[in-house]
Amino acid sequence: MQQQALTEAVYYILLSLQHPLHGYGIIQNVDELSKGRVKLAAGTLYGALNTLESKGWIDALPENPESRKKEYVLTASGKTVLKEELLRLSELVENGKKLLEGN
């Protein structure tokens, strides 16, 4: 089934969760990966995390009693969605190259 295109923020959130990360770590990672182009506010991030968790694309890890920070990780379903999005984006780039470099 073809997924709807991901927003850049959601794409980078999913990409960030290859390994467990807490909210602030995700914000920092997205900022670094996007070279500062994508800035996530805490409210936006936690809304997105709730949505991604309800879709089954990410999981919240069991809470560590020594830390208040909740960590999240990508699920197998989330990895599939991420790979499909990468294929879609690659197709966009290839089509653009063909048309622009062919003229």
Contents of the next structure:
There are 2 protein chains.
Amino acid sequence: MQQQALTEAVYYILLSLQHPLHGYGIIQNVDELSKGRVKLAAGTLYGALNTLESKGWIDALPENPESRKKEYVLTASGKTVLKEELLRLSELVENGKKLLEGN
Amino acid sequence: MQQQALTEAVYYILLSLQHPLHGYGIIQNVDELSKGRVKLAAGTLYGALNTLESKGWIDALPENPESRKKEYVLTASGKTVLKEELLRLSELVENGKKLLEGN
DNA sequence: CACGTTATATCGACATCCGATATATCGTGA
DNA sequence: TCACGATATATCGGATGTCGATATAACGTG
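Based on the form predicted on its own presented above, generate the structure block for the form predicted together with a further copy of the same chain.
What follows is the entire complex, opening with the chain shown before.
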């Protein structure tokens, strides 16, 4: 139908990549951002990073031979997707508040 | 990891079932609620209704032999899930606004 | 030097969503 | 009246996303 809806994992990954960060750092950042609620499984994260890169929403930074870390960063296209997602989520919250109020 | 996150389809279905409604009515209601953005595919809807009923989040109302319509309604348990989901979505929006502001 | 953490990666299992397809009734305008 | 679009439910296969498990290895520290 539509292909706008991001999963929670992807949303938090993109939010984390407004500044360059590596995979494991994303897991920790998301954990912190969500106050421990969202703990990304390794399979989810590394799979998603590949998918997001092939979609052009994130870029892999040149690898640093002195480090094991592979850093990624949000692209302009990724930032657009992220902003649209925030609008979509806001709509969900508004509708939820409207229809649940008084309960 | 967690099993809290609802999909957009399920969220809107639950929101629609605070009052009794049948499947096709849900499709129309969600279309309207989302201003045409979310058009549930039939396979998504009828599959989800079965899943949600088996989870005890919605109940099927007694069938009316005079009508083709099968009505469903939210259970107390379903309402709890829906409220928790609204909190989760609010957290996503807050985090998104915080990290995207100034962009 | 052992052990927990950091770090990346792949795998199979499972759930969800989608579009397509099927079937049938209802309402309405030509 | 009859054709056609809307209403209404249902199932199917394919694609995708997430998970936990598993694997591998380097790093830091007591």
